[in-house]
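Only one chain comes next, encoded as structure tokens, the form predicted on its own.
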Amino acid sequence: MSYEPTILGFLCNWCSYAGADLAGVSRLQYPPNIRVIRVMCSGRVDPKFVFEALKIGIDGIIVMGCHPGDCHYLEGNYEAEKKFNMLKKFLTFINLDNRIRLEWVSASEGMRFAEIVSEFTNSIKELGPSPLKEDKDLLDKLEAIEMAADSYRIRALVGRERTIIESENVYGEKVPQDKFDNIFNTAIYDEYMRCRILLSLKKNSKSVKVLASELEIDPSEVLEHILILKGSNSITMGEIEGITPIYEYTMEG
């Protein structure tokens, strides 16, 4: 028996979704794999919906909204991309970024509604199951990435992107996209690996060189990010071994 994958489709009332009917009324051919769930528009999923997807097992996950220019609520589709390209960056850290996808279908599209669903259908039955059904260590990660997105920087660096790229600052001074883009992705890293620290530390203490083995990072990197965690509040320096700092994780932070 041929592996069928569980497709989870995010799909706009306005445009997708009666893309989605209109294939259904034409008798397009699709895979019947997706199961769908209607919004009132792609900039309303949240990020949470993808990661809770994930969690339980869900191979593959599309979001679908209106083109951009026409979306119903004006820049509904602007603000979901947005957040998918962040969704993206964040699940690149653990080979899950080409599980998801966004793409934009009209009332008109019932054709380009079935071909989506067909070839992406067949993508994710070329990557087979979720690796996360049986890999501990990658729901760990994935719980620090899901951590990481809800964290204030980066959803003001989301929601401000277009201003901070767009308009000019106090000294009339605008910050160019790819400089924008770099600050993006250390926020992004930086977070993410954050996360990881408080939710190793949440399950017991540690040293700075046993956390830098557990992640795979140089020591003084775990240390900045630590001192940075301190600051918070979010985590304290508890015993001392020899003369090796033991952190623990609190809750203040």
Second form
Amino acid sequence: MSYEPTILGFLCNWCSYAGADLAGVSRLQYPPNIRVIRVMCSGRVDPKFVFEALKIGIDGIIVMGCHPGDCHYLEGNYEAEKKFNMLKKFLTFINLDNRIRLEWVSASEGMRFAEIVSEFTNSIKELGPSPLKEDKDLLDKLEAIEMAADSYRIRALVGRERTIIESENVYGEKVPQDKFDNIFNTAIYDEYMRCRILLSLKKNSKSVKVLASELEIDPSEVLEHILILKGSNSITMGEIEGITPIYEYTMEG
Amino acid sequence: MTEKQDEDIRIGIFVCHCGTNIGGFVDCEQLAEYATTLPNVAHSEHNLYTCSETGLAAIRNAVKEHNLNRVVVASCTPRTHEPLFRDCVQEVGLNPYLFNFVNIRDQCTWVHMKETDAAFEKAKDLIKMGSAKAAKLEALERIVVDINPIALIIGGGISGMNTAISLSKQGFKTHLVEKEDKLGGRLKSLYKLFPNDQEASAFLEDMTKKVEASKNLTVYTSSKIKSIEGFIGNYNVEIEQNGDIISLNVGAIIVAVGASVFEPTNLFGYDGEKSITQLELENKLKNNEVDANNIVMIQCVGARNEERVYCSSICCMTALKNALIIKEFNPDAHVTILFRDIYTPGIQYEQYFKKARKAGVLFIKYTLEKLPLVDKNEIKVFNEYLGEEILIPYDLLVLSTPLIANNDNSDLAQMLKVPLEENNFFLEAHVKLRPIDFATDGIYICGSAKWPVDITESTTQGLAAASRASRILSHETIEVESSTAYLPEWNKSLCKGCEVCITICPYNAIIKNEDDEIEIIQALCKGCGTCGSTCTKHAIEIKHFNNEQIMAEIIAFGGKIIE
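Here we have the form predicted on its own; I need the corresponding form predicted together with the partner chain.
First the chain shown before, then all remaining chains and molecules of the complex.
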């Protein structure tokens, strides 16, 4: 028997769920792999739901909402898109970005719903089973991503993106999209690396050099992250082996 | 609520056969049996139609007999049947939010008809997920809003006028907004009405008089809707009339904006003189300007093709009517109707068709592949029945063009937050079960705004909309969805005061109160849940769609976390 992936869908009540119902009323046939969770708005989909689904080995996750401008709650789908973009950026680090999808399906687009689900299911089928089921190392990285995505810095940036770009700040300035993207991309990368360092140190204390080879980045970069993590009391310098300081994870941070 | 946090969860699961819609594809008895193996499930059964009185009685009895405190129905879709089952569990003393819906028809058996084994497995998973969520459901307090018993009707055509007259007769203050300078819509340009050949102008005059005589009715002509905000019972609407802004507060809104006529530019030699539309013909008939002897009509011009796939459903009757009128004026006139299919539903219209045939109107079938070719004085058409090409001389060509959606429909749809279908007509909540409602409570739809309809149907729908709206307007208050965002007492310490939630809430339902604490105003919150998923500290929860409930669904599907 050929491999059948597990697909989880988050559908907004007003457009996509209605579109999915219309596919049913029209008896349009699509692959039976998808299981749907109804939410009132695509904006309700917390990134942590997606991480949870990935962690338990679900092969593909699709979020569907109303077309831009059509959101029953005015702007929820725009917020869904911001969260999705953030997820996509993080998951690119571990090549899992093609296992998540965001699509707009209106209440009248039963056909579009069936087509998207078919196409997405087939694309996941081609990718094969989620590597998270076998790869413990990858699961550790996903844990770091989840932790990073859950950080105040990232959640606040995602939540504020539209305000930052669309409205002026108290000085009458607007931040252009590309400038925001730079800030955001840096934040995403930094938080990911810092969370990997934290989780690695949580397992056992290490030196900068060991961390650098584990993370496959330059020791000087590791040191920069270490200083920031130390500043937030997430780690402390423990014993010194020869001239090499060993860093320890602390519960405080 | 008096619900205990650590109560003993007792779920009842009811698997519906929906006749053969579900039962014909998956084994409902086995599904019900499977359900008993799930955690916290105290009872399960399968019913032929769970929504029937027998099915509802079975739920009520089981709740009493098995002391159930959660009810799950696996059947069609919550979009149509959730209110029914919520009412049902409430009748036996359960909070309506302790009910959960599992969709195993519209999103399972109907879409996997050829893969019944996989559909069965999917139904099992969906029941498992629904049951897992049910175990986490919490009773919610009901939210009640006041109803302002005033109606707004957008569009003063025949259906809107009927709605307005009916509502004002029932004693509701009613506002009727029309963008043109006179009421009547499409009716203004018609000559006679099928199938009784009633004068359109006389009919319209009669309707207009009724509108004028209506006590509670205010008409705004040459007016456009500028903005609509609010919710059922309480909409703030701004109307622009000759540059002035008029503000209204209404409890219900009826969309009766009608449709536009497709202009057949570059089709069949359309020039407005020798090749005209049916509407232009009506005008000529009105002024007795038709002096042609050979009249040809072409049906489905710009309709039922790739660009516009639908049948406009009224053009056949219009053509028959005008052909009969011409024949009456001038019995010697040759009237030929080139058609693809004649659509005359019902006894009355079918007789109308026969009447036209008896009067000597000639019908010739053409196909989309071999369209009639229009020359200066004759039309070349491939007669499907004869199987050969024939030439028909003409001195007047009349094109039957479809009604199309108004080009400003999308603006109005966005203001109302209601959907349009693929041809940009307004989309009702359910084509059979709720044809006059939108999915959004308090907003209704009638007439050609939804789909091309004739005068009879416009009238019927207009009255139906009045009836639907009066169900709301006749109440002083109404209960609305209780699934809103809230900041639980035990989460308050999590909140760092970042105020992201305040900036993203589209309804300004989140404020910082005098105590410098985040406060969510329940009456303003619509329950989208975006604040909950954006909250930097996961402090905000969304009732009925809370993190724990959604996580339970995810985990139920995926089984266990990978170790």
